[in-house]
Amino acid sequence: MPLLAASMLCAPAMAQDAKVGRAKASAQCAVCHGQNGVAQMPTAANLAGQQELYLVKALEDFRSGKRENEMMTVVAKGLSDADIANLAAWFASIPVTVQPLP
């Protein structure tokens, strides 16, 4: 039972909707992070396939000012908890293929 309780603490608190997150990302994130989560700018992170909990924490930290970046701090301030959950669900749902080096 303790394992179950611990796993519940790690789960996002609200239901996520990747489809809604995709629409929001298309309108707000794609210029820097790309339509498919692969960065279009060398100073932007690739978000495709990133861990959902990591994305939620990063966006919450940008929103609160705990983490700072000139662009992300401004963008994240306008995000609701639902926006953050949906964006994280979308970017986490994008499949990424990694090939080992020869």
Given for the second form:
2 protein chains.
Amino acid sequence: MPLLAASMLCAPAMAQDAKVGRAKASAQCAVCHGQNGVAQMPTAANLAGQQELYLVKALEDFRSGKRENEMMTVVAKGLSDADIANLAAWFASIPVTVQPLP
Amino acid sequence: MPLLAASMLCAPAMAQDAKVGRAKASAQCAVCHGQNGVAQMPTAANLAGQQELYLVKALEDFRSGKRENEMMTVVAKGLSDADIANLAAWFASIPVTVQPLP
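Write the structure block of the form predicted in complex with another copy of the chain for the protein whose form predicted on its own appears above.
Up next: the whole complex, starting with the chain shown before.
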């Protein structure tokens, strides 16, 4: 079953659940990053439609202390690997349209 | 002139020029982050419409070594304060629409 084998190779190491991530984000992220991933304060990042792998690395780095931020260092400490996978899946899934450049 | 004084207080420390930033980005950022700020590889961040202050801090942190990334640590080393201001102004200015959430 070469096709099945190939698709399994592409499967993520952990099944991520954007719906679960959305609920978690609503409780823990939305004050700064917005319910829809649009930042509510100028120093916070917009997360809507951000790259999933980038978000996973950002949260892992905040959790490990490799990357520091007054707010995120605190928030990330409490996240499990599943939380990170779900949050990244949620924010990456928010549909964003970039206007064509002139 | 209280109104003028107030507006001067709000002026950025350095005048940023999105057009100059666009030219610089086209040469130095686009391979990974796209001409329009839409990432071309899964580990790079989408930058289109990102918050300007967030981008300034990210570039300053990569330049100082506070934040590390194999690619960005190298690229940011060569950026002046004006480069950072211009690049942040450019990417922040790219119009992005976030779809309403269901």
